[in-house]
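Shown here is one chain on its own, the form predicted alone, set out as structure tokens.
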Amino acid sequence: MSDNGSPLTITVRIQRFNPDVDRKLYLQDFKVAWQQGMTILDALHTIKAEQDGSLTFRRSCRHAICGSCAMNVNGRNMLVCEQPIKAHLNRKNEITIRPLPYLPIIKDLVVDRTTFWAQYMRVKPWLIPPENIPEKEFRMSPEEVAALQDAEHCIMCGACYSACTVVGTTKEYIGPHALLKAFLRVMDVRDSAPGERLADIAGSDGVYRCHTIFNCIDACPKHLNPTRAIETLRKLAQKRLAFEAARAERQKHLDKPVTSG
């Protein structure tokens, strides 16, 4: 409700771009009328399906899980579906929402994500692992655990990618979600591969790349830091023999968690 009492309406100005029929870019408004609770996902939904269905988006879980509604709200990347619309208003009561920034544009909010998943492939973000497989499981300590810095928890929506300044002037910098998954299987005692991996992203398209300016820790809706895992994989780069013999003589054992006491 309004200050006066009467139903609050609030205008979502949308970025729209047709590429069948639009030369350039261009932003729309919309009037929607604001209910209790609703998301910023809500507010599209209820555009599309009330005032112009040829409005496109990209979303799916609805519980910040799949990543795949991130967009620009307000010049900041997020995921739609988890935030009020109501926090994100002006004093006009309007907010702005745009496509994620640095990336092609397909139609309306829609990115190409192709140069995105291709940097993702080149880390090899699947785990390698050694030869000798423990009978049971894998033992890891709390320790090792925490040293993964819940890297884990990334749902590869691309707020990060796209807040990169450095993804904004060359496409050939790996980007700080694929550097995310690398630091998460070089710091995996599982994984046999942690040189490769080092090796593969210490050159001037890798972790030396990194400007360290942080957007990307601002924009990751899950509060990771991707910014200090490749400060971690630059040191480790530069001990790289070191560390994977140490990873070697580790995986000896296993069947057996390596503790700090």
Second form
Amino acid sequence: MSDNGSPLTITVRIQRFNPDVDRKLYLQDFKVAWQQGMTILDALHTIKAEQDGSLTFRRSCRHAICGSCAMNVNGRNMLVCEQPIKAHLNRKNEITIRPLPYLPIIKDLVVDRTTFWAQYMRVKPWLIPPENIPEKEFRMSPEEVAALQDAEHCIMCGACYSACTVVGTTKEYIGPHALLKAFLRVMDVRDSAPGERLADIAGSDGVYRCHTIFNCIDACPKHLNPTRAIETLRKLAQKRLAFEAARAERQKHLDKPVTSG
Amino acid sequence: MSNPSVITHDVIVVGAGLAGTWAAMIAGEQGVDVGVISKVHPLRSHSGAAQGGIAAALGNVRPVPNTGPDGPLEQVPPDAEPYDSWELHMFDTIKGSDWLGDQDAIEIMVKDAIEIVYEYEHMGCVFSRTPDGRVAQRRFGGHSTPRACYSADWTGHVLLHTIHEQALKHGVRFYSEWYALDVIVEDNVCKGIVALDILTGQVVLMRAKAVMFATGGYGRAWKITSNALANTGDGVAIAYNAGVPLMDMEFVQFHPTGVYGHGILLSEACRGEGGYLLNSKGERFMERYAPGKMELAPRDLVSRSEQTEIDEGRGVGPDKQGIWLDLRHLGREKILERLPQVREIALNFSGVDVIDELAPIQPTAHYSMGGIPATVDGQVIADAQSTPVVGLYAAGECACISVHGANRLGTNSLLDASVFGRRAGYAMAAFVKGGARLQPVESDAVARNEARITRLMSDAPAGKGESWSQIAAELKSTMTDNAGIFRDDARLRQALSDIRRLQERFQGVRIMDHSRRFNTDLLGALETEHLLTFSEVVVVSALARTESRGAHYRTDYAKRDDEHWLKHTMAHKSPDGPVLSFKDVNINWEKYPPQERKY
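Okay, that is the form predicted alone; can I get the form predicted together with the partner chain now?
To see the whole picture, the full complex is given below, headed by that same chain.
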């Protein structure tokens, strides 16, 4: 029902493309009966079940934690599972859904993230721990956890990556998602290779490629701030040796209680 | 894009959540060649959706002395007596399981718990911390101490990313977006699997010396569920079709706090941090059902209490089918620090801010206690005598080891998946290094699965042609109405006849997408077939069990019956439907004999 009580029919305009049969991209309109609480993902499911089973998209968890369903809606990247569709309708009750930009299309709304994952691998996303592992946990203060700025919440959905105009021009760029992962590792007091990591990302494909356009911040569904992380990495890269030395010093006491607060 | 039609590894793992990735990482570390297939990218696995924590008796935190059950927590002073123990964790788990959990397996899990949490920490997992830098812990339902190690309310997510990174470090090969169609078991020996490369649509034979299933739970057979869309019980159904029995399938946990109308999880950490449940009269009704534990009673009990309130007319919301979750008294700061994801979910899906509003919730199908029977080393067994299916392993939610028995405690699932995934990894590495060989495949499994796909993609007979989504919807309806929180003979018989009718109708299913490339219409049909397969086993097992235990509650047999039913249900496939046999529960009669379960 619409606000005045009459049934509301919405138009969902979807970019379609199956490279095996289509010569070019096209937009297709589907009419859907809006229902209270309908998300954009619900509308896609309704279309797939009732109108066109070949409509292809990724999805899984339905609550913005698995990172499958990042798409471009009315020009903005977002996770469609957590978005009420009504908030994205124009005055004609239309919404336009396209796949994430700057990436090859596999089929309809499914994109090829090969370069995205290759850059993730490039930054060595795993922790490189010190040699002396304590019997129990490494001691880490709540403040040291807070310094990670929730970077560990990144769900690798790709919304930031494909909103980044630098990525649009070169896939050599490491990208905001992988730089945020590098930030997580560099800032973690348990990581013993921050110097190596900073040296790697300070190259021409790394932190200096970022033009601070802030698209990644706008796109991030988890409210993370890759731009700020990249800024921090830039500053640390300039005093890499001192940072490395401070880390080595901190790691001498990783098995000891911390004081905080 | 083309792949060879036969792929070979020493070990093939199906599923890349915590259990599968742990196994793959360990086997890789042991120098064994491992391939992991996953229907979604590994980091999309549903382990990542777990919120509240992972249980381990670290004893880092205790209640401030002389405060009540809701009182504040503090870090245990360094010189104080240990506050928690694996023995206590073991007892809580046994009691939570309503004595159906195998006590030898539970003992291994709770002992390994401590080591595995430290191992996660050493691998870089970002845990929340105590002021002196230890892993922080919180209260959770059914646990008698604050035992849940957590990372705000993102615990599964950080564990999944951590272990995936480690697997990459050890060179594990991931086949992302590959779907298992079949497992090849001949003469009780597993020889490999048949898989679909989703991108190309090619059907591939994957041969291995050892195969492990880590395919997750089967909660997608219910209308309201916290489970991801991917959790269609594929591995469970595939194993069953290959002649492997399924154990304790009647035990399905309904979580007390799903988002009203959606089923998406609002973590038990809400109550662990002190949240209340209220009925339409504003009463904390748990006082009537579990006065000692209130909202932190185990999930089966809390969900039944909620449903009773709803059925007796004290529900909330437009159709009175909900309950209020009240977090307002926790305060903004605590909610933002400890429950940020919960707040976001309630905002997006219910339009309420839990900082100053009540959130409408309802019980939601959440966890599958039953599954593929396996030993503590992940070895799948073929019968009640524990005859091994050589080369076949299982761990995580698809497996039934059984550590959760009739009801799982919160934070024991991340633990189960991690501990037994790791053990299966070591066991498979030892099996391979001990001289296991690739076995010749006799069957025409590839052709059979090609035919299955060809039929679904073919044109329907004139005027016929069922839609899988319609059949799936009807199945979920009957499972919810007739095989849900409260069950009885008549309702279960109704469910069974509905399922059998739907199974017949499934033969007429045709899909609309006729392209081989990334065909999610085809996946939907195959998944629906799997839902129909295991749902029949759930219902037949539930019909047979004429007692109430843990999450299985029969209104016509409302008492636990240890004399007849202190045993596991095993279901084998036959042309006439599931055939049941029963397996003894491992019980230490001196230390942990069955008691009345009261909270």
